[in-house]
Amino acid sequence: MWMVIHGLIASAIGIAVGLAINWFPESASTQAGPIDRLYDILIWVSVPVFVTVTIIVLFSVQNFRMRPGEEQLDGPPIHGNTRLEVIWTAIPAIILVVLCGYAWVVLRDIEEAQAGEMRVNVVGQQFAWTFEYPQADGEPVRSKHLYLPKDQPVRFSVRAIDVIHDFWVPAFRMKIDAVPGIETGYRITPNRLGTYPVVCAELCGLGHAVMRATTRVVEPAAFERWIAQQKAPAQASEDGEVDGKALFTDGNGAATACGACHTLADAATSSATGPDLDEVLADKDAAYIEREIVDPNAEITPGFQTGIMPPNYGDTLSSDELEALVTYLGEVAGK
């Protein structure tokens, strides 16, 4: 009776506290609701299990502990209770089967294909995300920021260029590994306007902590305008030339966003994942700067190691983008 009363009280308090805590960020997809509900059900089940085990252990410690003078005594020869052993084996097994079955139903429902899905290719690379929007009339639109129209089903196709990453938007509740050599993916339908973080949930190197981007869920009309803007000539300054500063600070849809890893006073960036460019590029000529971009492992700055900076910018940047970036860094580094 003591165990039952205290167990019921502790379970009620534990469930109430577990449900009251706001474990997750604001939900922003239709998939978030079933996942949050599954988590609540797990709290309903796991708290009483934890309380039951703890109460029995405490009761046993209190009532069946060894007393002074009993150190050399053996316990009484008690035979096992077969019925009790069957019960405590069967009940957990039934609970696990029911929970796994419910989890499978939730997974099946949230992964079900939707009519009119929009495809977005997600590419992970140390230490940035690139998002590609295939276009029927030409090259895909590429961006360093994820834009999605509200209430539009989306199929993410996820891959990695170098090492294992993990594509995760906490507000969507879904995540999956980006693995070199294979394509993974999942589906979501964003249902709340706003801006949400994109993070890498797999330790991928020294710059893992800065491998972040933003998801912007907008109205469908605003998304179409954004796509149209990305198709127009981009990364150009007022005189029509490629904007090297825009490439450095946020990639501006290109294959790099140097400011995520480097400090540069002119760009107001302060990351220490890579070398401070105001120091290492001061008084360096264009040839040196270009070599450091296209072959970053040729000369390693003291205090850093190989593999921090992607080695393929010579392929992913166009000649105009590379020239603009070299020119910009040569003009402002150390100034």
The other form holds:
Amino acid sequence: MWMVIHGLIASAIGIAVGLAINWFPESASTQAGPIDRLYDILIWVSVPVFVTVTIIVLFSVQNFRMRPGEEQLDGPPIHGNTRLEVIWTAIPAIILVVLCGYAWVVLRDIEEAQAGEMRVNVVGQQFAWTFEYPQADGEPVRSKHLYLPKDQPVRFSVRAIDVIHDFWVPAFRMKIDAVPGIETGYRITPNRLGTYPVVCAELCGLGHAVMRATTRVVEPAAFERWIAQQKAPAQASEDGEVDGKALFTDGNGAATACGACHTLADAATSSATGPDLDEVLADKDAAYIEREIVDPNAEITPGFQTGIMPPNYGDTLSSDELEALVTYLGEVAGK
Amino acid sequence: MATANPALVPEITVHSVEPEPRGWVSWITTTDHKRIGILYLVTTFVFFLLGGVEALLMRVQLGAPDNTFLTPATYNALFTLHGTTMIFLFVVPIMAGFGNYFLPLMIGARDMAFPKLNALSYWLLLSGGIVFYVSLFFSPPEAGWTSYAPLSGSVYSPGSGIDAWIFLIHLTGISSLIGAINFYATIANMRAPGMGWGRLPLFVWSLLVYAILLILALPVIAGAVTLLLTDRHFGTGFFDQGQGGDPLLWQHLFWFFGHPEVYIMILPGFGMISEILPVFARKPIFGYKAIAAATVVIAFLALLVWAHHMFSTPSATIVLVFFMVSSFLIAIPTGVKIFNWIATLWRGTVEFKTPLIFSVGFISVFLIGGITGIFLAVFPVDWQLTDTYFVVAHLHYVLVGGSVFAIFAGIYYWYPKITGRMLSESLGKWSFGLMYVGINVTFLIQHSIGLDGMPRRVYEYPDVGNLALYNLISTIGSFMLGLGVVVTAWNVVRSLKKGARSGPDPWKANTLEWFLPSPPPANNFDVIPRVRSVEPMKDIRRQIARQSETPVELGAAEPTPR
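Let me have the form predicted in complex with the partner chain next, following on from the form predicted alone.
Following is the full complex, with the preceding chain placed first.
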């Protein structure tokens, strides 16, 4: 009786606390609703289980503790009870079957395809994300940060260029590995305006911790304006020279932006994953800079590790782009 | 003849005993399972302390946001060393250490079935550890204990650290395989007369299943790391999508081994708890058959759940559902064990000695790990939780709250048998208190850290939300946990000389190892008693009591065999 009363009180408090605590970051997608509800149901189920077991253990060690004079006493020779065994096998089994069924329903809901989905390609590489918005007329729009219109269903198509990454926006509650050679994805519908972090959740090398970006959920009209803006400079550069500075800060879709890892005053970047280029490239000639980009492991700045910088810039940059980048760096580094 | 002998009818007798060899050469050349067991226990405990220091360094780095105490390279090396050390050089082999020492004693054998192979398996373990730690002086591995391809390939991990890791897996793997075959052969063939499968101590049951799981799972990881080695050095492309390979193949192979490994690490712990609780509750284990059966069922299911580590990889939904259901199923036999342990305490006469306290602590902390395991198995929820600190919290509740608490319970329970001395009870209780509070302060808050969006394996984090405070709390807890471990280490060293003499059976225990003097002689048993129940020592005490017609005193249960 003592146990039942305490158990009920403790369970009630536990569930209340479990539901009151705001476990997750703010939710920003329609898919978050069913997932958060499933989480709450897990709390409903698990708190009483925890409380029951804990109370019985506490009661046993308190009530049946050895008292002075009982040192030679043996407890009753009870070896087991088949009916009890059946009960405590069957009850958890029933609970688990019900939970499984409910999880399946939630899964079907959140994976359902929506009408009029917008497709966004997510590309992971060491150590930055690139988001591509395919356009009916020509080249896709590329961005280092994720822009999404509110209430527009989105299907992300996720891939990786080098190692395995994991595309995670905690506010959307979904996560998927970006695996080289495989295209993966998931669907969400953003439903709250705001700015949310994008995180890489799978160890991808030394810059894993800094592989972050920002999601901005904006009004559809603002999104259209943003796309139009992004298109404009892309078209302008088609007939003109390659812009070394833009390449440095934004990359080219295949090659990660230099600025994601390096500090350069002229480009206003400040990451410390790789060496500060204002220091290490000051007064260096073009041949040296080119070699450092194409073969980064040839000479390593003291205090940094071999193998962090992707060794494939020779392939991912065209010769024009490489030349523009080398010229740009020669002009501005350390100046 | 009917009443002359106060003990038992000798079934097997020995005719002469060689004097015990001394000196360090005798330790290197020994094939005595007890000495090999001690070598195992001491070596793995040293690796445990090393792994602990690595963990504390990481916690210092994470104690404050944007900290620059460690470089990313050092941090990545540390979590790789920490995970690999704790799993391959501590938890798995220390179970083999306990098994080596106590398996023959508990089943009434004079040694393992293959004593020389037994020595080989220890020396392979030690060389694996050395090969791995030597990489510290060159380029330590930085790809995590899971070494996912393609990050662990030669393009992204050009240093020799991954190769050291591969050789560690091979050496410790062969060591464990040999050990497992030895355990199996010993249990199958060398049991005392009368010890049928239904009278096997539960710790021995768990070692039997541990051995079978090792035999089934280890060849897979050995194959996988061999493929990785040829990928790195001989131009093959098993895990390289550019050459038609598949990076996910690595994960499937790794976790096909990796999940049974989890049960390899916890089942012997379950076995220890099943031995210790009835001794200190003064009551037979509740549901012997149910616990033994649950052990076998867990092992079977453990082979069918590997892809629940891969819920965020591109896999067909029906595959994910299968692995969600199979992961759920494991909760049932695990629950059966917990309920039976509680029923063992129920109406007992519970004696509050350190081994019992660690065992009860084990139940309560392991329970939290089990429940968060259910959260992680529900994969719509798992998409938010996987690869975050929630997983770190879960696995540490299972491994520290589960395996480590069981190991500490085992240390306090069996130390008197190994050394002939008692460990200090008050230091033991201090150690438990510090560790119990420490583990909860360290890891409970990590659930929230993960839910707030902090991924695992990051050397720094931005100062947003409550992350800075939560991480600081976790760091403080980790030092309490560390201090608790140091107290026990000190207790173990101190009690070698200062501990009270234990006598053969200080706990009034149930199994055959307590029939012997402490420490046991080189040949173990002069007389191997016939086993008539799961609790042979109870029978022996009862028989003596009947024959001497006075209640037998604690610690004086050793019969005179001749």
